[in-house]
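Okay, so here's just one chain, in structure tokens, the form predicted on its own.
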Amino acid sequence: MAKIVAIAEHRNGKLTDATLELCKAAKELAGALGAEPAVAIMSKDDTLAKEVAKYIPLVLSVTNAALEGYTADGYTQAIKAVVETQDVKGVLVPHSYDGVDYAAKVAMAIGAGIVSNCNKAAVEGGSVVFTRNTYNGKIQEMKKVNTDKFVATFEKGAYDMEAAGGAGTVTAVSADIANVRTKSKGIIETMAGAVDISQAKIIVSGGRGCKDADKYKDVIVSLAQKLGGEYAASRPVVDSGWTDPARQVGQSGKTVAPDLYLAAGISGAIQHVAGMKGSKCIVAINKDPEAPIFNIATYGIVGDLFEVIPAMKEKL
């Protein structure tokens, strides 16, 4: 039976949320196509393969010492081996830094068409039609490939995360990994001890309206801590040096999709919106009633953030 294969992503020995989202995507697409959903995972051993098997019926595990750390060459060769040994119709890839790095290489290696930055996929007349963002989310376009196989990258938050249930089967896939042209000399943590904001469930984000670094810390950071979430920022805040670049949300920063995104003093430029529009609930605080952020907000508060947020903290 043909398979829809999602590629697992993992960091520091843990599966990312994107992996669980693609488990859901693989199941939905496979069901509509009469195919079998599966996940392929690349690692030095099968420990994580057993973990992802809680979310999907079939796990294709490629183990090789060369796959201990991520490289585009290693992942491309491993995924090609999966496609060549299995009847694979489609490959689903997280639209992350790593995913964007290897997805097109995989498409060329297996002779497949590719659609990137997707936020939805549906089956129409036996073909998969992908919906993707363009012009920083101003336009949604629909595309499909003209090849037998497809590769698609999906934005974070495009699908809900699959819940664990049952125990899937782990099948080993052999792959010769050679000619890896890059070597990882080490990983530098930009925020030692802090979580990756792309994985956060609650984010409080501040913009230029915070006025200065001290006010940003007093208002945004303190509210995030009180909510048990992470703090983030728009590009002007990062450019001003008020917080670390790793906390920037937007086209040139991180893409996030938390359960709650609270945007304070952020006007809603399309570059910022491109990085957070997938959030489940968006609360916007801005003095300007015409601020573009209100166009996508679930709840909008027209007011001074230096009055609204202290009132929130008092209630909390």
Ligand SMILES: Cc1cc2nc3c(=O)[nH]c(=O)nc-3n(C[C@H](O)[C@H](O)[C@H](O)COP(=O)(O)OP(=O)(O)OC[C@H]3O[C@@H](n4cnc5c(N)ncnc54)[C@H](O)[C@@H]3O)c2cc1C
Given for the second form:
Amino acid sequence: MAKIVAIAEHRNGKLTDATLELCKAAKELAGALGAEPAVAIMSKDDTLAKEVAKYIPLVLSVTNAALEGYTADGYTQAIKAVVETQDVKGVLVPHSYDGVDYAAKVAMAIGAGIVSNCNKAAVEGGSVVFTRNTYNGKIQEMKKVNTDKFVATFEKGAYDMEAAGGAGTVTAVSADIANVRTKSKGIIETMAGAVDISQAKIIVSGGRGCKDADKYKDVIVSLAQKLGGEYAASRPVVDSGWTDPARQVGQSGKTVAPDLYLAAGISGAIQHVAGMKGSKCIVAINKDPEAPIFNIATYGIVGDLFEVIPAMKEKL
Ligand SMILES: Cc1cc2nc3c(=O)[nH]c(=O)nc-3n(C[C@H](O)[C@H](O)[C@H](O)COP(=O)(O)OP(=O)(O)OC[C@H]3O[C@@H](n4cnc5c(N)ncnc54)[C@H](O)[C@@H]3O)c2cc1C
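Now the other one: the form predicted together with the ligand, given that the block above is the form predicted on its own.
Let's see the whole complex now, leading with the same chain.
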């Protein structure tokens, strides 16, 4: 049976949330196509293959010393081996830094069409139709590939994470991996204490309405800590040096999709919204009832953030 194969992503010995989201995507798409869902995982051994088997019935495990750290050459050769031996119709890739690095190379290597940065895939008349945002999310475009096989990258939060529960089969796939032109020497955090807000479940984000660095810290940082979440910011806050660039959300910052995104003193410019619209629940606090952020908010509070947030903290 043809397979829809999601590519697992892992860092520091752990599967990323994107892997679990793509397990869901592979199951949904395979179900609609009458295909078999699977995950392919590249690693130096099969420890994580057993872990991912809790989420999907079939895991295709490529183990090789050359796959100890991520490289585009290594992943491309390994995925090509999976596609050539396993009757693969579609390859689903996280739209992450690594994913966008290797996805197009894989598409070239297997002769497949590629659609990047998708937020949905549906089957219409037997063909897969991919949906992706364009013009900073102002419009959505629908795309099909003209090839038999496809590669698609999916943005963070496009699918809910699959819950663990099953006990899938792990099948070894052998791949000759040669001529790897780069070597991964480890991951260096770009700045001391830098966080990956894209993995946070709760984000409290502050905008220019926070007025200055001290007030931003007083209201936004402290509320995030109280909620056990991460704090984040719009671009003017980062440009003003109130917090570090790793915490910027938006087109030129990070894309996040937490369970809760609380936006305080943020107007909701399209470039900011592009990075957080996939959040499951959006709470906006703004003193301007016409602020565009209210158009996408699940709950909107029209008010002064310096009154609303202290009241929230008191309740908490
Ligand atoms: C190429 C490009 C890339 C960009 N990338 C990004 C990006 O990645 N991320 C990003 O955020 N922006 C980005 N921008 C900038 C973006 O266009 C907006 O300028 C920015 O998002 C506005 O930030 P803000 O909402 O904090 O500020 P503002 O638009 O100035 O809004 C401040 C809001 O605070 C409210 N407010 C003020 N005081 C209070 C108060 N006391 N209580 C409650 N509400 C209050 C106001 O009503 C207002 O709505 C980009 C722009 C360009 C051109």
